[in-house]
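What follows is one chain in structure tokens, specifically the form predicted alone.
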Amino acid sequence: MTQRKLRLGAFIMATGHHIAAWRHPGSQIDSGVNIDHYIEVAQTAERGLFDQVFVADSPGIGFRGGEEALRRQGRVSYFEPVTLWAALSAVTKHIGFVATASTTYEDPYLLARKFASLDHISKGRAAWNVVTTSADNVHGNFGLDAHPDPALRYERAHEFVQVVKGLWDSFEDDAFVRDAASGVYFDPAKLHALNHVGKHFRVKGPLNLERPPQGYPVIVQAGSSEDGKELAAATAEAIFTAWTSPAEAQAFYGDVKGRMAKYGRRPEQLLVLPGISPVIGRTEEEAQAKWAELQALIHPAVGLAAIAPFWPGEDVSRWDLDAPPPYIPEAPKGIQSRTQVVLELARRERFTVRQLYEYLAGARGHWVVVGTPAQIADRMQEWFENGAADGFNVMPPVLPASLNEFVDLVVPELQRRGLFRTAYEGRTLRENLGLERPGNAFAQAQRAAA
């Protein structure tokens, strides 16, 4: 039995991660706005002893393509995540909740209050996925003609996270006396105004909510660009990433953890969680048949729309589906790291256009594994034991069916190998992830000065 355990998150995308999942009989077709669906999924993940559930989010409809593809798109209506997680925290006890929020399009005071509230409501199970937002469909919703430059977005993100943490420290942990006999409710000496003045923000504080149960909600980051890796090394406690080969994953794992020392951090303070989209069968033939069934549901217009962002300005509808792409460009400087992953995959595997969009249809460039529970556990164990991952963000192709299969078939296999827990270790998300609870910066500074 190994002491180090896999960390598992369930990455939830409405009907599932496969682009045609909404058409599959194993999906909940209206899941984007069906609270009962999300209750079922969260409770299934908790039954499987997952650390957390996660939904990616963007303040805009994320789609490129013509009307024919758009009308067949099943991901245009979905809940705001903090609201959703607050509701689900009332019907679960252990699972953590990761919500995405943008440092480019949110306000630090309001975000700090929102996530502190979620941490209190869930009794210490909240996490913030820090993103800078690069989707083309967002900036116009905030009155802008374009996104800020990527370097500026990340510079702002570093300061944004610093401000939010400072606001979470507004009250010291023992500030609230609540002594009815004496009439003293709290100690004002343990309330601190932030008084932050920086390049991007001026925030006085204090926050009007006591310190979160976890000290800080867990900080998650989901980018693999140079700027993203630097932000993760400085601030993140878990990083979601996308790789399709062990060598790529190992290189990323060593790179991002190797950057942490200059920020006074240790490698174990950051969990690297690549995405894995498992297509599970009790036999290999059954798994391949399930995969083929899903792929047959992809309309070519939807498939081509999935690859169009990687060839900007190109009319991909004119391409021969059963020939390789006419050319594979280099990823432009400053573009999303996911573009680099996808283009390298197309180059390495020599996919036809149809094969490429079929691969991307599964999980948008994340690692798709088709096989038996033992085969999937083999691959996960290989990455976990060879410096490629601390765990995985499990991306069910179809929901709720694929998550049920993972919990019922793969989790027991991981447990038999001593790789995964058989019971939750703690009460909070931090405790279950093996992460330290941060001290209050104001109290620490006062002790250091004394």
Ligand SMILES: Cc1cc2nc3c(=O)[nH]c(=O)nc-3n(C[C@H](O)[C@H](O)[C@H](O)COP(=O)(O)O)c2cc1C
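Heads up, when I say rigid core I mean the largest set of C-alphas that superpose within 1.5 Å between the two forms. In this text the structure is predicted, and so the values were computed from the model without any measurement. Residue numbers count along the first chain shown, from 1. Compared with the form predicted together with the named molecule:
- In the core-superposed comparison between these two forms, the C-alpha atom of I307 has shifted by at least 2 angstroms.
- Superposed on the core, the two forms barely differ at K204: its CA moves less than 2 Å between these two forms.
- Once both forms are fitted on their core, a CA shift of 2 Å or more is seen for E349 between these two forms.
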The other form holds:
There are 2 protein chains.
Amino acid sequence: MTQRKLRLGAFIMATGHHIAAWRHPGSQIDSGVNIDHYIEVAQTAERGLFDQVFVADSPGIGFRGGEEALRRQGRVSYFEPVTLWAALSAVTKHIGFVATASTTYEDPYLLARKFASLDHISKGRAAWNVVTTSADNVHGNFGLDAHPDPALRYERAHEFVQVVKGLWDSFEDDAFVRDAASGVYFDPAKLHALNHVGKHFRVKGPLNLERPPQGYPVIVQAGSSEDGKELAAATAEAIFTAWTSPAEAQAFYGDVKGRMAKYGRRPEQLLVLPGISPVIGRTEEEAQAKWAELQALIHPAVGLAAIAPFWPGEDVSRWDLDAPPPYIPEAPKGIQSRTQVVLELARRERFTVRQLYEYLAGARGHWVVVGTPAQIADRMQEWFENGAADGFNVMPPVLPASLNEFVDLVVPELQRRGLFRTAYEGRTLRENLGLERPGNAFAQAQRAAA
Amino acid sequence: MTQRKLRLGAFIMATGHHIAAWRHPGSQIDSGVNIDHYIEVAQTAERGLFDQVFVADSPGIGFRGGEEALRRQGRVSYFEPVTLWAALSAVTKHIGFVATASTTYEDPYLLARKFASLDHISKGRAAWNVVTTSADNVHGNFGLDAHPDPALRYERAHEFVQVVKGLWDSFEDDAFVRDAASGVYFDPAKLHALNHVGKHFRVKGPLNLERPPQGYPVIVQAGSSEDGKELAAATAEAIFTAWTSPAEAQAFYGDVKGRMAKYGRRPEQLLVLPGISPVIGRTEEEAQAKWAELQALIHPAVGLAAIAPFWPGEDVSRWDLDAPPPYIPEAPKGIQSRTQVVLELARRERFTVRQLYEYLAGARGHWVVVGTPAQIADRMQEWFENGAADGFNVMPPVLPASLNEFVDLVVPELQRRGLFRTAYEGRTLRENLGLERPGNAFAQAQRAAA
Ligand SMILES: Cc1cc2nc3c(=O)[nH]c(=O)nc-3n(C[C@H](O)[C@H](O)[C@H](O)COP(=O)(O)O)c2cc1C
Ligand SMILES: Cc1cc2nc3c(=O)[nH]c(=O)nc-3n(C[C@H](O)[C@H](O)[C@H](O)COP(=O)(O)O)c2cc1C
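Pass me the form predicted together with the named molecule as well; I've looked at the form predicted alone already.
The complete assembly is shown below, putting the previous chain first.
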């Protein structure tokens, strides 16, 4: 038996995952709209034999804080994910492309079509990160009076994914004959209209595009609520998640995989990929200095805007940054458990205001590992070998600089340990991830009936 | 003054514009989903210094005729246009990309975003062919009971285009400061929410993407009804159209340009580009033989399906293909005037059934010119110099073969005559087409108010 290998995705937040990355000299300052930057980054990730690159997305601008914070926001202008990945697929050969798209604000026919298109264009390297969109600044762009509540969003998401898969099955895999001599192009018996009628959608079909090379693009999910985990257990093949301790990650790993059996699925059909934001130095001191340099780039207005929601009604801008806040509140309801942990930590350790916002804002709540390549590989190995992760969503704090370092320094270390591939195994993203190619549901139903 | 130059677009119907092209050895048989084919074709068009490549589109499969015709249809499976062009923009440098997208079935925020994305990714080479979708097989894919009637579709189209342009103006051209030292990324005073409230749409904005390099991607239109011409006069910068005689084309040219003044626009702000499907031979005989070879590839079932709608209730499949049809009907109401002309011709010349369907189906109603490169250039020059065209939408009957011939044989002939460029003039599609870059409406309104 070959050794189980870890899966690596690169999380491509334009200038880097750190909130102040755009101010760092190692970042490409206009990268949200700089296609050459993305080409460089994707080719670097491919050089590092990553399984996939991933972009987060929201169809709207998220505003947080007042104008002082707003003008310092580096994330207001960036490419639409599917067009971006289509372009990059033409200048890469192996790497997969995970595009985030919303089941709350997109249309299932158009979405099925663009992802099927991307899968054909990339010759089987597309994946869809199914999100219900958490931001509540988006609904106004789509004629809605309010952001639908989570239960409704997830109900719609389940139906949406079902419709999209049904549309991807419009043509059976062998529907196209293309026989010039007889003039027969395809077999209409292998074309199926979906005729979906549900609570949220009526979609007739068929899709005007033959079955994607991967059968379905890989389905990814990134929510951690009860509803989110249930959606992942029912349909996802990879899940992105944010934990900062192995114990939390293990609990999540077991929880979500444990939910799969009732959907007739096996645990290995879903890869759990926690985020890790690695800050790499040749020595630990160098790594710590890098991290401190980045944290110092967080403008107080940006940091304060990130923590202000915990003190509703207070004018946080008047606080002394180098003293503890006047009091530490309970974490607001519905907020990530990670935030609760940090607020408790802040109370116990008497964090200053600046320490608190640096802790919360810098890596946006994700797991930061500061150290040498060997130290970072140690932590990854620990999670990977102890039921906390099938691989990682690597979130380089600064792009392109930190991805270059990861590929040049950490990847070889993982390879030396036999934890990571030394060449791509397959032709499609599915093959590289070790995921099965799904059959066509119409064809399977016909075979079952026969 | 430099001589006025003609504009050339290449109409990329996957296997070629001729209805039986996919059966021809000069075509790439699976080209609808073959990205390498499209790369070859786009690079050939760029080698030929074409302004743009263009794909038609409909978000659904059009079925015509019974199963015998259906299985012989070469146009049931093809890429979504914007993802396709995004990919090709990464492997070309100069050529523009016209993507067709429907104002009836798409959403204005998502559409504005994907076209702005394409314009950034291609560094200013995107264009949107605004269609209201003529096919009535599409509505079921979007939960509608019927295809909205033309007046409503065009009303929605006008509002849709207005919303999309407003979203493209969300950021002023100089909104992004990106000053790492001070930590200021952009100027919120130069960000504008649209706050559109209309009959068909409510869209708050702003768009999460800075202004496209071209200001707006080039707006193209392709309808010829009264409503279509009015939409073109109001907003389009290029119009694709189908005429087979210079007199018809001249009348159309004058008509549509004459409608522009009331929208405060000048005639040169709209380029009229009739379609031409060139069948090229070194001699006229060779060209005629090529055409005959193509026409003979139309399977009778496909040809009959194309003409059957004129004889509702008749079983046309039982007719003798080499005799005239039993009677020639009046053209059904609402059908293109071109069809009426053909039916009259058929009556006068006693066309056989086969001759009739070859005449009507082969080039799908577009202008076919069969001849030597010089003969084809003669016809183009005649239209161009006599107020019938500002350039052409070249519809190669077979792809890639016929485009290669056009680039190798007709382009040099046009260049020798001084009618066509010998190098790209600009960096963006707009610059190559000689179209102005539109200003930002919010910025203009503010200047006017100041
Ligand atoms: C690594 C990661 C990436 C995410 N990316 C996105 C994203 O791009 N867009 C989005 O709307 N939500 C994103 N989310 C949020 C989730 O999809 C989800 O909407 C959010 O966690 C709230 O859902 P929940 O209540 O199920 O946790 C992401 C979450 C994680 C952990
Ligand atoms: C060259 C050309 C290309 C066209 N391409 C499309 C197309 O891709 N998709 C579409 O729905 N309609 C297309 N049309 C049709 C028109 O956009 C329009 O819907 C149709 O002509 C009916 O509108 P009208 O009544 O204004 O003529 C095209 C027309 C022409 C002349």
